[in-house]
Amino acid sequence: MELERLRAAFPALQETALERLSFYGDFLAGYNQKVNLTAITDPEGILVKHFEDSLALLPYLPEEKTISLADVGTGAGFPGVVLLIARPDLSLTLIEATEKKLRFLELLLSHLSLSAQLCHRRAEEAGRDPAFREAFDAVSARAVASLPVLSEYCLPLVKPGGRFLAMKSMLAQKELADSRRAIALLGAETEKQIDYRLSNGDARSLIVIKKISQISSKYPRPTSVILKRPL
């Protein structure tokens, strides 16, 4: 991936970060030829739909160093690894249920000389584990599930006072309306919704949900129950 194009797209990033993004794009495209990780493999698509979209979360992460971030259903590392490239001070945990994707992330992080905790589990399993439950300052998720379902996957991982950052399409307004009960039951409240467009014109929405209090031990429920009877 051409550095000049990355410099033009992300002028605020340091050169080391741009070089890492350049490697990431090329490595992803090459690896995807043998292991299906993403449908978006052209350089411009990776830059805009993966890198630019992921970096939209950056202003909504607390500025303190050593902030802990869990990226749920991270897939090929979006947005988690892109945010780590921009902010290497993050304490990042990548939660992913598909082993082949974690293998890719392990190799990618090694090549980038970056470190993150790799968690080979489903989100609801991590949410019941004392090592992960209410352990993170921020939790992100992108294109994983509808917001009522996603909230039960992610909010159990967020510390009281922390934030859940849900990356959605412009259908977010309806999903948010459908999620009010779930968000309240999970000890949280919606803080803001930010609508934006990528440089190619695609519409996106970021929903910031603040965790107010600890939640009942009955959440998260098993996946089959979450999907059959969303909160």
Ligand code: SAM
Second form
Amino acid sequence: MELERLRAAFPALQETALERLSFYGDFLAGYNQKVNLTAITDPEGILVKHFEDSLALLPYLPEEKTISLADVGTGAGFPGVVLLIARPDLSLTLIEATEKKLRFLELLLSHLSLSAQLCHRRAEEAGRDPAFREAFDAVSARAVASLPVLSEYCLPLVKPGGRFLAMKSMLAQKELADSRRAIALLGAETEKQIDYRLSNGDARSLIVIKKISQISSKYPRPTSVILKRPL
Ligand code: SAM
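Follow the form predicted on its own with the form predicted in complex with ligand SAM, if you could.
Now the complete complex, all chains and molecules, led by this one.
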């Protein structure tokens, strides 16, 4: 992936970060020929739909201290690995249910000389484990599940006072309306919704949900129940 193009797209990033993104783009496209990780494989698509979209989260991560971020259903590393490239001080945990994606992430991070905790589990299982429950300053997720379901996957992982950053596309407004009860039951409240456009014109929404209080021991429920009866 051309460094010049990356420099023009992300002028605020340092050269090391741009070099890492360049490697990431090439490595993802090459690996994807053997193992299906993403439908977007052309360099411009990776730059805009994966890198630019992931970086849209950057202003919503607190800057003042090393923060712990869990990226749920990270897939080939979006937005988590891109955020780590931009903010190598992040304490990042990548939670992903599919093993082949973790193998890719392990190799990628080793080539990039970056480290993150890799967690091969479903988020809602991690949310019942004391080591992960209410352990993170921020939890992100993009393209994993509808917001009522995703809230029960992600909010148990967020510390009281921390934030859940849900990256959504067109249906954000409707999903948010359908999630009000779930968000309240999970001890949280919606802080804001930010609508933005990628440089190719695609509409996106970021929903910022603040965890207010400790979560009831009832949640998260088993996966089948979450899916059958969303809160
Ligand atoms: N976040 C990435 C992105 O935006 O490119 C990947 C999106 S992909 C459509 C959804 C990913 O979420 C898949 O890799 C899937 O294995 C993972 N996933 C779905 N439900 C999950 C859960 N409950 N816990 C952990 N991972 C999950």
